[in-house]
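Encoded as structure tokens, the following chain is the form predicted alone, with no partner shown.
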Amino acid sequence: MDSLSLIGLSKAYGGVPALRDVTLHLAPGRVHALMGENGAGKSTLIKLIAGVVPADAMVVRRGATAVSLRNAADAAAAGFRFIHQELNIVPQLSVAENILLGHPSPRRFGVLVDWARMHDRARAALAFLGAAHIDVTRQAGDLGTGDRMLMRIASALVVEEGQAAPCLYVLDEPTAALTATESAKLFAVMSRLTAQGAAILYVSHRMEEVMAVCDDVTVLRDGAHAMAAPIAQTTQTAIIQTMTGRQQTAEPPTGPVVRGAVACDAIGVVSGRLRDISFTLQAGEVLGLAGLEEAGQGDLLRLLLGMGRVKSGQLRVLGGPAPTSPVQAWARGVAYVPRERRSEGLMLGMDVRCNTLLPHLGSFGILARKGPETVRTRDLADKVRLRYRAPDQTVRELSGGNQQKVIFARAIAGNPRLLLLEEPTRGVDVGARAEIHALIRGLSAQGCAVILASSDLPELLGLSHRVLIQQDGRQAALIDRAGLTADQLLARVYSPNPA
């Protein structure tokens, strides 16, 4: 296959540059990392070459041939395939229908949908990915987060009969929702695709992944080209310093717990999939939740948020019975940062002010008071270091990491006494990650109890005082994190007897 050149990519919104004269050269058979902090221009670049946003300037060449990208159909015809960070699926349709969405449905007699062929094609894509365990007839909305991402990846692997193999795969945070085993399957597929001559543009904030699976790297900073090099000729430290424009410093460990009031007390709790949940959480303590995908971490957080009922056992939260609704939980000082920011945490069409203050509007009185609300939003935005134009900017316009910061601003707006976090740094860059970690440590030092569910084991160990391991909804162990390594924790997660 010919090399692919993306030349002079530029885009401005309202006169504010989002991308400035960026050029990338993507070689066939190689994985090219696209790195940068949130807001650096990565998402804008992907939208331009996907044909979903018109560029102010852009030249695309495949070898010596110019490629026109006026719309998404042009990008597909050019052989470009995209796996986006956000899990955009149609939950009411089957897995097979989601995988073949955007592709012509196989027909019988030119009229009727040939369901057998559709299922066969979907199964073939999943098998190529190593995900044959997913039932293609199952409703997509019933899948767990990891399987949903595998389904979306499989969709990009579908090639029409008689159509040339795609020349470019763009993977935007593809492993953010995957387990280590699922990620390994994806990396094996990437090796097969590059062996067939495809180029891969890989976006990830997981530096270890980038250093392990990528051949080349381009770094963007503030919408402009900042660095390009073969991975073998650079270092993780150099990439991070180029991304942030500052020296990388080690994150401090979470301070010791100052024993105080009990924030949460669970004794033999059974609820839905949860069983045998027993722990006492002190004010200022960070409790980590570890386990395989869908082991019950989210179920426990949602129970504490008032989205479940205790069937047996005892559960007390902040000195009283467990809340019976999210409204009651927020009012009592419980705050929540959900796993899926776009589908569960944000109203994308509304502005930063509304998204930040919605659970707290009662504190401003009965009538809306835009002035005080704006002042409060600016204050909270400063605390989480939000990069935005103004409080009335639509949240949809923000980068993924800054959308996550809006959710954190909302969480701290009511000075919570119990903070529930589910994958709080998913899809954010190293700079924003360090800022979010500092925010969590600061809240802990001020006496806020934190329950943190994260598939990032170094993050879990770096922030937590103790770790609760869950297996299929059951509490399997409750251990002190002192001296525990990520490898040891992972071994316990998989062990049938992790205590």
Ligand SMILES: Nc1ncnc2c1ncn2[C@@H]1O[C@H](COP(=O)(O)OP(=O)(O)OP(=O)(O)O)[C@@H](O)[C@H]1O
Second form
Amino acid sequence: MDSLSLIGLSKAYGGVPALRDVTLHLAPGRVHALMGENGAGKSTLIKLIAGVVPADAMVVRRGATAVSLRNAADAAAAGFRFIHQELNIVPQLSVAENILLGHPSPRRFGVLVDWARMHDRARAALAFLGAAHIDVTRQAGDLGTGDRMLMRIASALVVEEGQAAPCLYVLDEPTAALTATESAKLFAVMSRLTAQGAAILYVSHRMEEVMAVCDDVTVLRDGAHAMAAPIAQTTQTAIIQTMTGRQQTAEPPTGPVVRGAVACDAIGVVSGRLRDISFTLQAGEVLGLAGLEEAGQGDLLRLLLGMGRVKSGQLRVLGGPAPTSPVQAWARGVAYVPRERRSEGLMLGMDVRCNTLLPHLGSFGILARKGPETVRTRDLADKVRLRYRAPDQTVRELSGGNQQKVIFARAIAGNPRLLLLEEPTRGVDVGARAEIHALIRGLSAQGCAVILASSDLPELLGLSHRVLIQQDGRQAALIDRAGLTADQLLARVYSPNPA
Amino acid sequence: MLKHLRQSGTLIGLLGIVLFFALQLPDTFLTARNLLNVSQQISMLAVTAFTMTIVMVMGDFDLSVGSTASLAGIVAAVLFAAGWPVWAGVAAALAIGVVGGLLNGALVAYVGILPFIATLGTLTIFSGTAFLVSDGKTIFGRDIPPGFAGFARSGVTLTEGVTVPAMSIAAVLVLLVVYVTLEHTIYGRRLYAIGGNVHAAELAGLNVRRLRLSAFALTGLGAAMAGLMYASRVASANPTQGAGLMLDAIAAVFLGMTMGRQGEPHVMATLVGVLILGILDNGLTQMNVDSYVREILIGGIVVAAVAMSSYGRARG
Ligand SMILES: Nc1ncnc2c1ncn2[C@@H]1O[C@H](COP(=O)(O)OP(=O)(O)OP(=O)(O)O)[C@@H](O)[C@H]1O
Ligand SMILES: [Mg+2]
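Now that the form predicted alone has been shown, please provide the structure of the form predicted together with the named molecule.
Once more the chain from above appears, this time first in line as the rest of the complex follows.
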């Protein structure tokens, strides 16, 4: 196969440049990492070559021939396959229908859908991905986050009969929603695809991952090309330096818990799928929640947010009974970062100011007061290193990682006493991730209790004082972080109580 | 640029309509008398549409506003006939509107029925109640106190022959109240947040149920006001007289939504929608266009405006 050249890509949104004259060469059989801070222009570049956003300037060549990419159909015909950062699934349709969406569905007599064949093809795509456990007849909306991602990846892997194999796969942060095991399966598939001669353009903020699976790297900074090199000839430090313009410093460990009041006390709590939940959380303590995907981490956080009912056992939160609604929880000083930023977190059509201050608007009085709200928003946005134009910019226009930062800013805006976090740094770049970690440590030092569910093990280990491991809703172990390595933690996730 | 054109397209449409009638009806259309007359004609629709905007901001609907209006008129008239003073009858009718709205809100927010279905149900209930209370008859004549009917005929005289009708003033007051509520209070901001993403609003600690309940109550109150204005204007009440309000009010909000940055409703934009519908109706009537043809034309214009706007949005 010929190599692909993306030449002189430029795009401005409303006069503000998001991408400035970027050129990229993709060699067949190689994985090319596209790196850059949140808002650097990675997703924009991808949308241009996918034909979903019109480019201001762009030339794409395969070998010596020009490829025209005016719309999504052009891109598909050129053999490009995409997994976008924020493409939503159709929750009401089955997994099989979602996987074959955008491909002509197999027919019988020309009109009837050939369900059997449809299911076979969807199953084949999932099996190729090592995700045969997903039932293709289930409604997509019932899948967990990781399985949804696998389903979307499978959808990009479907090759129509009689069609040439795709020559380029573009993956925009596919692992942000995957556990370590699921990611490993994806990497295995990627190496099979490159062995078949396809090129892969890969976006991720997880440095270790990029260093391990990619062959080349291009770094964007403020929408412009900043560096391109084979991975073997560069270092993680150099890449981060180019991305951020700063040296990466190691994060300090979380300080010891200053024994104070009890923030949260659970004794043998049973609720929904949750069983045997027993722990005492001190003010200022950070409790990590680990487990396989959907082992009940989300259920536990939502119970504390007042979304569930305690069936038996005792649960006390911030010196009172467990809250019975999120309204009550927030009013008592609980704050929450949900797992899915777009469906559970943001009002995409509303501005940064309103999204950030939403739970705390009441503290400004009855009348909306734009002045003080704007000041407060600016202050919070700086804290989380939000890259945005103005407090009244709509959140839809922010890059994925920056949308995530808005939700985090919202959670810390009211000086919470109990902070519930689900994947707080999903899709956030290295620099801002360290900044958010520092904010969490700062809150903890001031006596805010934190419960953190994260599939990012270094994050979990770096922040927590103790780790609670769940297995299918049950509390399987509660262990001290001290002296625990990531490998040991991973092992405990699979078998919580070693002999 | 294109976006601005799309957003202001509806406003340009309104100006175009005004210009058209001004040219077609040079002697009668752009006169103070006719314009004040239009303002009175549309005042009931205006009040209904302004308060309908409150629930539509949350992405909800209220199909029952027309029958709430009828019921409110009937209740007031029946109480007047029973010898109640004007203020008491009016207060009771407004209270009926609030109660109806609370019922809608409870069904939607607490029972969890889709607004379309819940308010379709209450539409029938309210309208049935109006027939029951009135015995299916129109209440008029001596049963309607002059003090009540006089409201619609009163106004503030500016200069000789130019009187701003009290109904128009009432509509402007409602507009201002709804405007401040939606755009300048925390309450309004929260309603918009619910419209933006209910699930997220709930997780962020908004009291979604109570907010929805109260918003429906306000819409019910507005519908009852409109019903009373109608009864006052025709000095009578019958159980179907508010029926036409619902579709027009929703159409007005939809026309307004074409002007929203993200396609969301705003009450000032609803005003533009109300003016378009009202002026079309007035102008076409003056041009002696058959009333059925008028309906076809107005329906076509609403569909075209909304279609153009969503096409523009899809194209980005
Ligand atoms: N629809 C839009 N309107 C206006 N500005 C936009 C729009 N989409 C993106 N932008 C801006 O373009 C810039 C680049 O965004 P992009 O999504 O490409 O970033 P990214 O590199 O993918 O970041 P992340 O790592 O957070 O996903 C950002 O500043 C963003 O605010
Ligand atoms: Mg992105």
